[in-house]
Structure formats: C-alpha cells, structure tokens
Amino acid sequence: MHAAWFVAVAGLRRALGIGALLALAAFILGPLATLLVWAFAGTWLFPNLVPEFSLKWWVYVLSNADVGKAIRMSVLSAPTATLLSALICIPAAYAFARLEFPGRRLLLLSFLSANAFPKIGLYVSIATLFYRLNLMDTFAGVVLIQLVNTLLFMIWIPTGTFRGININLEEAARDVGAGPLRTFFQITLPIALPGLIVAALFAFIAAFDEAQGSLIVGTPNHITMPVLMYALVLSYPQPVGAVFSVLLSLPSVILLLATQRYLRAGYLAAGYSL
C-alpha cells in the first residue's frame, strides 16, 4: 500500500512538473508564435481560427523607403558602437583584472550606474550636451548614445574573463623573452577570446535594441529600427508591426545561435563573479 502511495505521489509530482514546464513554455513562446503567425497573415478576422497566409505585408514593409533607411542605420550604427566599445573597454577591463589601484572596485561598480535608474533622465542630460557639441541628429550622436548601453557588458564580462586566466601563463611567456604586447596578443587574448565574444554579443544586442536615446538624439533624420517600430505599431495594420518585429529580432537570434556554445560554457556568469 505504501509503495502504491509513493508511486502515485511521484506520478503527481511528475505531472505537475510537466504541466508547469508546458505553462512556462506557452507563456514565453506563445507571444512569439502569435507574432510569427501575424507576420505571415494576410487577414485574420473572427471567427476564423487560422489566418489567410500571405507575403503581401513583407513586400509592403521591405519596399518602404523609411524601413530601408532604418535598417541601414541600425546595421551601421550598432556594429560601430560595439567595435568602439571593444576598443575602449577591453584594455580597461584588462587593467581592472590585473592592476590594483585605489577606488578600483568603486570605479568598476560605477559602470552599473547607467542601469540603476530610468535611463530617460540620463538620455535627456546627454542630449543637452550633444546639442552644444552639434551631435544631435547625427550618425556619431546615435553611435555614442548606443555606446552607453554597451559599457556594462564590455567592462564586466571581459574583466571576469581576464581574472579567470592564470597569471602564471603570462609570467612564463615574459620569462622566455616575450614583451607585454606579444604576451597579451599571443597568450592572454586567445584564452580570453570566448568571453570577449560573449561580451561583444551582448553589447551588440544592447546597441541594436536601444530606442529611447536614439529617438531623442537621432530624430528626425537618423532613425534606427527600434525607433521606427513605435511608428509602425501605432500607425499601421498589425501585420506590419509583426513583420518588422521579426526583422528586428533576426540579427539577435542569428548571433545567439552562432555563439550559443560560448553561452553554455559559462563565460557570462564568470563575468559577474567579481
């Protein structure tokens, strides 16, 4: 009797676990599935359970001049912001990992400040400065405002990655005559490369998806895809917003799939174990 009771309890727990997993999957994947259906729906009216599938809204979106301009703007600005962030932050991250100096931890924590409160106030303050520097409604202004969103990832993750590298490897290279630059590029950088790829991935996504700052700084002539999304969702039929959402998500999804082995390897978690 006791054995039957334990079997029943185990079966109930298994059923509850499967039910919770399915509910979570429906909660996360349900909106995405609906988005994909709307993107390929010509019309979808009550009481039809299945829409009339069509590519007419894809043709409409891709032939829109504003959409093409926004795509070009995002494709150019986000990689530029990511590259600029890497050039600035990776040397700084190496210094945070290898050097001890007064205020080091406080300075490192200061990079979290941009994420500690609503960013709209920060963007307005930056826009005031950009106005004085003639950076409003410029490509450089949009890149710089996107750069703000990349700093956290391009500082913290590489810092944790460099700290995880055994310093004895660098010292051994220097003992056999390698200079600091050769040691970094031939020993440290190849070992740290997976962590840097993860940092660059998240920095790119943060730059690519940035909307509020780009709206303030780039309007009216330098509009990115997330900024244009607002206008499409509010002013056009629902399938138009769905199609554009799919286009907006594609770069991030492709990069996540391409770098998933680095994400599974735990480099992201290592970046926050300071």
Given for the second form:
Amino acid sequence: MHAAWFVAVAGLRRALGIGALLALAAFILGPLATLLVWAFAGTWLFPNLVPEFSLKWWVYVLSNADVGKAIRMSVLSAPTATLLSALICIPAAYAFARLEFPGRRLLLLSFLSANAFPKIGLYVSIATLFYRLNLMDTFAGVVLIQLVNTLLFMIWIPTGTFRGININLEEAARDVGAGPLRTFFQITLPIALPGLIVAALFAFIAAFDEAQGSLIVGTPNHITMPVLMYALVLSYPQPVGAVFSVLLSLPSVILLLATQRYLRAGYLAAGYSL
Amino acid sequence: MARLVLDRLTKRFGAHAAVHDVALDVRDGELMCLLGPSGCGKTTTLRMIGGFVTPDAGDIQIDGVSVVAMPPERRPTAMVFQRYNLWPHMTVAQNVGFGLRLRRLAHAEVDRRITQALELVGLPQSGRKFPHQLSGGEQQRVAVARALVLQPKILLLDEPFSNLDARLRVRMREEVKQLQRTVGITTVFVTHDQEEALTIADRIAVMHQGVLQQVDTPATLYAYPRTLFVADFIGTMNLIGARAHAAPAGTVLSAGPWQLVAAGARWPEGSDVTVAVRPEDVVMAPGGVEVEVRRVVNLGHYLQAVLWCPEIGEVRMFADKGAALGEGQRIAVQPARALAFHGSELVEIGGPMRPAAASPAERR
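Next, report the structure of the form predicted in complex with its partner chain; the form predicted on its own has already been given.
In what comes next, the whole complex appears, and the chain from above leads the way.
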C-alpha cells in the first residue's frame, strides 16, 4: 500500500519531468523545424497540413547576386575577425591569467561592459569615429565591428583556461632548458588548445551573427549575411527568409558538430570566474 | 663534482622576509634536506636555487660560478616538483626527451638516453604511455628520470612524495636515496616530514620563519639541537621551564622538583632557562622524583608513557617494551641527560646517575 503510493508519486514526477523536457524541446526545436519545412516548401497554404516539397526557393536565393556577395562578405569577414581576435586576445588572456597587476579585475570586467549596454548606442558613436577614420563602408570597418563582439569570449574563456594550467608545468619546461616563448608554444598552448578552440568557436559565432553594427558600418556595399537577412525578410516571400536562415545557421552548426568533443562544461565555467 | 653555495640569501614578500640571510654549503655528492614546518621558507629557498624566484640579496654559486643572474633554463639544476610535473600532451618518452631534443642531440643518442633514464627509475616499458595512464608514484619516477637525463649538476626535489600514500612514500624515498648514491649527484631535498629527512639526508638544514636554525647530520641534530626550535621540532622532546642558581660546581637549575647541575654554565642568579629532555633520557632511578604514570602506549619495540610530574605537568618517557609500567602506578624518575637553553646559550647536562642500559639506543 505504502510502496504503491510511493511508486505512483515517483511515476507522476517522472511523467512531469518528461513533459517539461518535451515542452522545452518543442520550444527550442519547434521554430527550427518550422523553418526547415518552410525552406523546402514550394507552396504551403491552408488547408494543406503538409506542404509540397520543392527546391525552387533555394534556386531563387542562390542565384540572387546580393546573396552571393553577402555570403562572400561573411565568409571572409567573420574568420578574419576571429583570427585577429585570437592574435590580440590570447596573449592578453595569458597576461590576465599569469600576472598580478593593479586593475586586473577591473580590466577583465571592462570586457563585459561592451555587452552590458544596448549596443546600438555604442555602434552609433563608433560610426561617428569611423567616418573620421574613413572606415565606413569598408571591409576593415566591418571586421572591426565584428571584433568588438568577440572580445568577451576570446579574453574570458582563455584566461580561465590558462589559469587552469598549473604553473609547475611551465616551470618544468623552463627547468629543462626551454625559453619563455618555446615554453608557451610547446607546453602551454597545446595543453590550453581545447579551451582556446571553444573560445574561437564562440567568437566566430558572435562575429558571424553580428548584424546591428555591420548594418551601420557596412551599408551599402559591405553587406554581411545577417544584415541581408533584414532586407530579405522585409521584401521577399516567406520561404526566402527560411532558406536564408538555414544558410545562416549552417556554419555554426557545422563548427559545433566538429568541435563538440571540446565543449565540456569545465572550459566555460572556468572562463566565467574572475 | 658539484658544490652548491648559498651566500646570505634573502627574499622578501612585501615586508615579510620569507628567507632571511640563509648561508648554506652543500658538498659534492651530498644529499641535503631542507626541513621545516610549512611557511618556513624552505620551498622559496629551493625555488631560488632553481631560478624560479629572484632573491632580493645574496648569491648562489654552483662550483664557484654565480648562477643568480641566470634564468632557470640556463642553470645546471633540475627540479622535481611536488606534483603537476609531467606534460599531459606528451608521452613518457617525449616528456623525458624534451630537454634532450632542445639540445639538438642525434636521434639515436636521445633514444638511448631516454631508455637509460627510464631503466634507472625502473620504468623501462612505459615510454609510450601517457602520464594519465601512470600511477602517482610512477609519474614522480618519470619526473626524476626527466630531471636526471640532462645530467644536471644539482638535483632539486620539492616534497616530491608528499602526495603519495604513506607506504609508497617510504618506498620511494628509499629508492631516491639509492638512486642518488648510485648517480652521486649533489641533491637538495625539501620536506616538512622530519622522519623523511632523518632517514635519507646526509645532512639536514632546519629552517624556521625564514631563518636557518642548524645544519648537521641527522644524528647530531637529534643529540645536539642548537636552538629551542630544533630541539622541539626534531623528534619528541620534553621542554621544562627552570630557574638558575649559582653554585660552586657551576649553575644549579631547578626544573620543577629536579635539581640539575649545569657544569659549564655561568648564568645569573634567577635567570629563566628551558631544559630539554628526550623521552628516552627520562629513566627510572631509586633516588628520583616520584611521578604518576598516566598513560602507557605500546609502540611495538618500545613503550611510550605519559607521566604526571608535580610542578611540571606531563612528561613523556620511552621505556623498553618489557618494562613493568602500569597506568596509575607511581615511579621515581630522573633525567639522565638534558640540554639547558638560555637565550642563544646552550649547555649539556649529563647526569652522573645515568644508568647504562636505560636509553634505547635505536632512538639515537
């Protein structure tokens, strides 16, 4: 009697848990599924429950000259921004991790500040600066704007990763005859690599998805994919937006799948501690 | 042939002197232990020798050449750390061979030396394994191999076995002692474990609060501690407050109920003295002071008794395992040998009433 009551409650809790999980999955995956259906639908009108399969919108989108230009722009600018970001931030992150200097915490926090305010204000003031520097409507300008969005990931996650590497490992390398640079490249960097890959992944996604700043700085001739998305959604039939969304998520999905073995909670958690 | 000299080495962290005026001479082929409680400056001293900490004052010389301005990679020293020694992304052979490859030796020579070093530490089959596939003891052995493979002049060990379990620790330190004898390398070994120091060291340098207290062989350190700190830190010691009285024979110290004659001492009337007595020097004597046996602990080959002595309190005593000691029993005891400390002065008191067979010799 007692046991049956317990089992009933446990069963109920289990059912509720599964229900909540399904609801969450539907909430996250539902829109994505709809998107996929729209992308491969010729027409989808009431009262049809299932649309007819068609690739005509893919042909339409991919043959559009603007789309080709935007893809090229994005594929060039986002990796450039990520690479630049790594070159600037990884040495800085190493300094944050290993050196004690006054204002260390404050400086680390300042990288969060760019993400703590509505960005559109920031971009407008950046735009006035870019006008003076002749960076408006240039490739460099777009890359710089994307770079701003990667800094947080490229500083915080590597800082946490480097801090997690015991200093004895570096000292042991110095001890057997390696100089500081060789120690960094042959000991520290390989050990930190998984954390740095995670940081680069997040930075790339941030750069690739950046739209607001690129819109202000890049129009009219340097349009990236997310910026073009605004125009496509506003002025073309619904499936065009869906097709383009799928194209837009493709690089992120591929990269996530390629690097998923590095995506362990530890690297992220380590990154978000001061 | 390598001699290490520390000349008035000082390191401050802020206003606090972590290491103060340490002067030490480590002879060729000697195993010197730096011993002290945590925070005494022993690890900082070792790290200064290795080049990981820059001294504020003083000099470090290896074979008469000052190395104090050299970075770690240029010093003829090799260090084994407490832990996190091995690089996790390299195999054991790559770990051991890293330093050799930096020296641009021929491939065959590198392989030969790696094999030799791994054989030396008893791990000839482990070259292809990664560090995480080894036990803690094996990892430390590889670290020793990596240090020795470069044929350094000085081997530095920073509590290398403190993370291992007790049984393995004992075995590893025997192995390291054996290895050090075989290779004949001048070695500095940092430990907070006095038993470890007493068993492996040729000489021990005891440090306390950044100051070198005494450098001596284990036997001398045990029998003739030069400062109160060393007396208390090494082995078990009864410390008893006493008062000096001038007498024709020298100075008489009244330590509780005991009257001890310090022959060489010329101390002012009434000065405070600390008398240190080893538990094995507390002996049963017919004319001694009557005390009560509070506890008796059988430690295998000898007994430890806690006595309650009037005016003093607890006094520890070691006795033969056959001794008839029972809790609650009253016995008469007398210190057979003691040391009296007055400031920095030290006088040995060897009581004439000392019975010959009273102190177990193995404790010395």
